[in-house]
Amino acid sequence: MISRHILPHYRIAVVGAGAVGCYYGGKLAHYGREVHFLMRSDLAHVKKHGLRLISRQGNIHLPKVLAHATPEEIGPVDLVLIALKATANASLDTLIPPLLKPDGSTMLMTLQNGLGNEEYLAERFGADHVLGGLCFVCLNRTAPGTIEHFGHGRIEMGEFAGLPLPRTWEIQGEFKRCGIVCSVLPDLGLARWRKLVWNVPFNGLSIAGGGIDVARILADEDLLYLTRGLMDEVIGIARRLGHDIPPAFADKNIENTRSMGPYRPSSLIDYLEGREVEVEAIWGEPCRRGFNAGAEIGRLETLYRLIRRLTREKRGEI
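Single chain structure for the sequence just listed, the form predicted on its own:
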């Protein structure tokens, strides 16, 4: 008898249906997966007009989307993709429980920036439920129910509590079958610090530089110098914490960024539109961990303090 591999049939919920959640959830739904989106501002529009993904890789229009106003409407699922901003993590305390299966098998996978997101989930729902995913993608929400994809798109993922499990490879397989480049890493902590090598300078300097895109950062001699210096500090902190990132990784990140053109990082868009910026997850927590490890953090701490003040001023707090 010829054995056949049985593909998993996941019931999936997307919590945080902004650019990231709609893009990856939309790709999964486009390939026939059962994906439920928890939405707020775009709910009525998406129910009426569907979801659009605009990309040079091919546009997608999903005319019928399983969009919901509350997690109770969705009910228990197999996999929760969490794409909320880290500033909204406190809301997960009430959003996640209705999505959990009684048998304890629900998987919680973060698709968030910065440090501390997996720890937050593990403390509340158990470390064995938690996976982390890092999204290397250029996206913006340009209109209700419309996500524009400018480039890249891969996900690096892993287990929070240890080495990859069979479920880790199953999720990777599902993502790849739906056109999402996805790799499994044995060290999620290393992956987080690799992502910060890009996020710390480009998200930060786009705000500190007066609201500029990544192309303008790269074209400015002084900002490019600061970019490389910040990258070196992040790599140094990671090394102190046991995560080895070669210095050449910074050069690779800079060269890859050149292909993005005038891309505006997500933190800049949040800042310009008056929304909360993930200050603590992207700059504050790395700074604190670097200080506690005895690493050099001079540039990072300066940027952290500056971004914190600018965002407070933008919100009218000072």
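Next, report the structure of the form predicted together with another copy of the chain; the form predicted on its own has already been given.
The next block holds one chain only.
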């Protein structure tokens, strides 16, 4: 367990240095924390030029960044922030062990999308090491070592295995001191399902509807109807699994989305650029859990199977 007084000195590793990893890791480093970035494609560039965060809240340039090619170079840390694409989770089997402290106190916090990421870590490294953070943020990696921030930025974090612990609050405090809007969740599972109420229809229909932004989904009577039907289905599955989401949450989500304008969900951008889409985390795993719980899953399953097909075809895998 990490006690409060050693917090400012603890070592942090960021695994998966895409937009999310560089943004939050960059904020922590900017405020003086010891943050080690595990990098691949951007490694040489970042070693030479550092990291740039472009934001209307103020630009940040970090000329010197602790960037590494392997987890062995980093060694044991107190906190690992995992921001890999969920489709690359298998690589965690080898990336995580060198980062673990012998005393078992290393915390693994996944900042990934969808369902199944905490479970993946828990199965391999023990449930009591695992935390999850839901990121509500609009980011884009616009060039090597350069992350553009378009809005929001809140993290909602919680323990995988149960209620918040002292360490959960400590991390929250540390993040807040580094300028990150952050809250602690009493129920991480509920929060994941609440986020899926948005991600399932909007990420999904942006792809299956022909490659369109959220404004065009909302403007189309058929897709809006389907959005509502999918939200109801996700809420129904969540309720079967014991997560109490009120039906009115769907309407509220749709209303909030109207203010986003022509926003393109991250899955759509991945799809259009031929990158892997987190199909299993966002649609497959919720679908399987709904099936196992005996919930109605017809809409979700149809979307899941279509997106699986469309993304594989787009990437030339069929």
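A quick note: this is a predicted structure, and the numbers were derived from the prediction, not measured. We call the rigid core whatever largest set of C-alpha positions still superposes within 1.5 Å between the two forms. Numbering follows the first chain given and starts at 1.
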Practice item. Among I155, R33, L188, A122, determine the one positioned at a hinge; one rigid segment of the chain turns relative to another between these two forms. Key: L188
Practice item. Could you check how many degrees the smaller rigid part rotates against the larger between these two forms? Key: 11
Practice item. Please state the CA displacement of R258 between these two forms in angstrom, with both forms fitted on the core. Key: 4.2
